[in-house]
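Only one chain is included here, represented as structure tokens and corresponding to the form predicted on its own.
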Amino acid sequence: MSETKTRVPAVPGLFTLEPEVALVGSRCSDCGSYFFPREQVVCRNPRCRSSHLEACELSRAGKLWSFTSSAYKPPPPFVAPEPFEPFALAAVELEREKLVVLGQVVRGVLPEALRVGMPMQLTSEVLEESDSQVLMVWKWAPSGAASIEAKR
């Protein structure tokens, strides 16, 4: 990666990199609720249905709360490494909102390497580059001992 090319999220506003990688939710003023993506008309509580939403910085850790792997090419616009490598998605419970959100694993932790309830850290990829800009991806990441545990 060049040190002059800008790096910019590959779908903006879905999260931002700056000071950190951090997934941009909403959370309702009047009943608390959060939500990924982020929601900007009504909120999604059958209960509340107000629109009082604000966007948020959603937590950066959570705790591993289901995961499979990927074994198969998704078709464009995903876009995959050559020759397609096999990898795992993660359900991640977020510390704070206790919000379950999907995601992609690093490269290089495999599903036999996960497991249910272990500590995990939102991070981020390089997906492709072009003259000008690195476009990037957000993933998660086993973090703490569990990640030395993932490297084994």
Given for the second form:
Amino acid sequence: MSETKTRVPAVPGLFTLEPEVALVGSRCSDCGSYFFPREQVVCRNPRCRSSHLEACELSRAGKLWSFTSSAYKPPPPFVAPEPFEPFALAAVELEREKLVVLGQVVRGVLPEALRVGMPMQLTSEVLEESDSQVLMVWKWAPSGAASIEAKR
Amino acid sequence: MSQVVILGAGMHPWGKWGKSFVEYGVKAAELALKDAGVEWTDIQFVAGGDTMRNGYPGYVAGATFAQALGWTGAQVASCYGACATGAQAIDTARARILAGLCDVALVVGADAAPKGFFKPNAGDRPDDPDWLRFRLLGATNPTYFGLWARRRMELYGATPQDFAAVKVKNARHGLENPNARYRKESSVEEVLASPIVSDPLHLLEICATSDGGAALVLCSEAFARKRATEFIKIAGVSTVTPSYPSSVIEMPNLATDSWAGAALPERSFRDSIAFTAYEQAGVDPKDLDLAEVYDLSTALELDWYENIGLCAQGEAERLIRDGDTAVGGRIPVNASGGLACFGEAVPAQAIAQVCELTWQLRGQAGARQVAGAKLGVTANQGLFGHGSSVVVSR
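Output the structure of the form predicted in complex with the partner chain; the preceding block shows the form predicted on its own.
The next block holds the full complex; its first chain is the one shown before.
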């Protein structure tokens, strides 16, 4: 990929890439509930109803709740690399936030390499490139694999 | 509570017919009216199940069907609740009847579905989780089915053979159903030899998209008594939403609720769906004779066994292995053949489930008849938190 293109989140506001990739959620300062994507108006806990919601970065590590794969090319608006290669998806439970977040698994890691309960780490990869930018997305990687991936 | 009578049921056969959804709905409505022995001009209220895929007529399905059948001045509602659309339409008509606002109502749902994966509405819509999941993750509906299936394998020791056995059972049930799209037996080997779509689920374990239509004529007990002495009744309808926090990852969301700030509810969303209808009807799941559940995937049918109270959590594999849920077994599930044989026609499917229970409870289900059926339940779930369950009794 071209060195001159800037790397940006494929959808602004959901996650940041600097200084390292992190999902941007929000936390209710009254009841402690977390939300992803960010909730900004009112806490969704019906017994709280607070409007004190602060943006926060979610934990970058968690445990694999479950996993699967996409063996057929998903329809638009997903832009699949050609030729299409099956990829894995992971639902990861975050200990501190007590919620489960879905994401693609890094390229090259398929379901055979995954087990429910294993530690997972947040990382990022290219989703697609436009003429001027590299659009990035968050991904999950088995812990240990993430550091290797980041050096690519 | 006073009950609402199911006077008539009708379906357009499901498949890929290449016609307008209006045609499917009108055909189903005409069959339901004929079955009820009621004229279209006698119908006081029409509830249509909306479809989002067929332009403006689809968004105003109640009026679209009413116009196609011929304007009569009947009152109308158009309902949408994703896969629970049919339950919304049934509930709306039932509430009108129970409130004494009308005596007899027609409920219709129909769809003409596209080929392949469902995808979000057009346009860049980053505020729509349905758009986000496709755009960023390529997370199709089978992705979620795969997550739930893998979780079952891990927690309860489900095997690929258990999942395949659900398809084998439903395919056998659907053989004798003239409204079913697929009428062909499957073997476990055949299912497991079909390509993986979303690990661990194979092509033959994930329901197709279909065209189809289903309709019901509902009326008050007083109206029904003028015509017959024995009838099939709707004893409960649940359109329940989840209770916060909901901890299972559900279509189309990127994440679950957080349980850091509030305790998990006593019942999960899926557990609450049928139980809300049971409570309304005053029945216990152990008294059921049969159930029609939403088998988007084979593995999901096993989840429903537990969610609707046919067995305790983790025991669904035993039910399928023992043949309990096959016709002839202790508690047959999806005697119609289910979505495995029908495929999805979104606004019609919750209505179609009630059609099947109606025919079963009348003893009109032919070779797939569940002997002596008197009490049945349907279960279904619509995107964005629409519960859908109907208890039907003799």
